[in-house]
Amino acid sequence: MLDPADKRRMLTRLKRIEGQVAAVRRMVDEDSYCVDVLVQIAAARGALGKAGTVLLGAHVEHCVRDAFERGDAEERQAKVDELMDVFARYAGVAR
């Protein structure tokens, strides 16, 4: 999956996202201006999307590449199907 350095960076990124979500919760609790809350939600969504992109890249570089280098035809097809499902989820379309 992730090498130790990438894992540390991912965990740091996720902790930052947790902080953003906690800030959104506080803003709602404190009746902050709606647009300010929406801006923070957009920032958190963007950060989460970036984390997903980083993880997807690592998956392709490690797991998928390994399946194509070492796996049989069935394993390769399983990885292609898995990626298509992930891409469909990112695009928000049913497969």
Given for the second form:
Number of protein chains: 4
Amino acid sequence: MLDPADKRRMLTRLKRIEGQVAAVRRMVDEDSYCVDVLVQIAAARGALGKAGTVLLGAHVEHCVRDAFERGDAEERQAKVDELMDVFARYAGVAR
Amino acid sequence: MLDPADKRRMLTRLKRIEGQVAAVRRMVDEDSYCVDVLVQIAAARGALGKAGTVLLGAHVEHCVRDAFERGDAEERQAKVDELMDVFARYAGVAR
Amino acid sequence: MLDPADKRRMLTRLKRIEGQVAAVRRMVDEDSYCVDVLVQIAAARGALGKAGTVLLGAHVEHCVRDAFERGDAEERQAKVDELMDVFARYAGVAR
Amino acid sequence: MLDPADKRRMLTRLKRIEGQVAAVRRMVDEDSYCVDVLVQIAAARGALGKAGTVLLGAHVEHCVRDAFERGDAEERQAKVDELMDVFARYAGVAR
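Based on the form predicted alone presented above, generate the structure block for the form predicted in complex with a further copy of the same chain.
Zooming out: every chain and molecule, the one shown earlier first.
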């Protein structure tokens, strides 16, 4: 899925997001102002969305491409359906 | 991009969304309760997200597949970059 | 809910969004490139989100404020619950 | 902002989300299928959105209410502006 360099970068990215969520937790624990906490939660959500975007790129480049080059009609359709489902989840669309 | 049957369905879907937005406008004009208007705006946004999901499916099935089957490395990369950009727009991710 | 000037601006805003959705429909009808259509659909969604944000501001300023100044505990709680429901709808959170 | 019971629940909720992000990181490390990872990232985003919704409710109930009951016009306007900014961030609307 991810080549070694992309995988290393993705792991770093996710580690950083864990740190963002831990920082949000500390803010709540220290009774920080709600709006500051809400802004940091939105930032962590944004970072997860960015991680998802990068991973989606790798997925299309590798897995979807493989299915299109080597797969049969059924496998290709399965990849398209999966992508639509993932897209809908991130776009906040009910399925 | 869209085969004739899918295109006809997409046109109907978009016509219906225009009607939803027009209905929201009438609600504002008639001083409807804000929360009712906000819920209908959210419904129209959801319907646009659904239209986007369907169109994305057709796009991957036709355009992306063509690029993967017939295009060179540059065209394939262009399709992946476009998909990531579109995904980020719908996921509300800053680019 | 909206004072006359804000109402007029909101009606203009919604009329413009109807135009954006109609333009998307024409793009589909003319077989425009899917990604261009997807970008315009995302723009219309963004415009609806912006309209929702403006309306929410007016709602809090007038209706929520009224409930907080004049309402009893039940009315205040109803306003808070409504706001959370609306927020969740726009944030794409399952309720 | 949060009363003691709500604060305890929020801390537990955020701790769980840290665990979700850590689990996503392990999935990437073990080369799990991209789509499975994308679905779990979407779930963590959804959980953050839910946490934001709950916190927003508490914010309106306490801070906004205080400003409306005791604050002057400037403070009330500041609360409305903050709420619109937060709403736009979660709705993925450019400001």
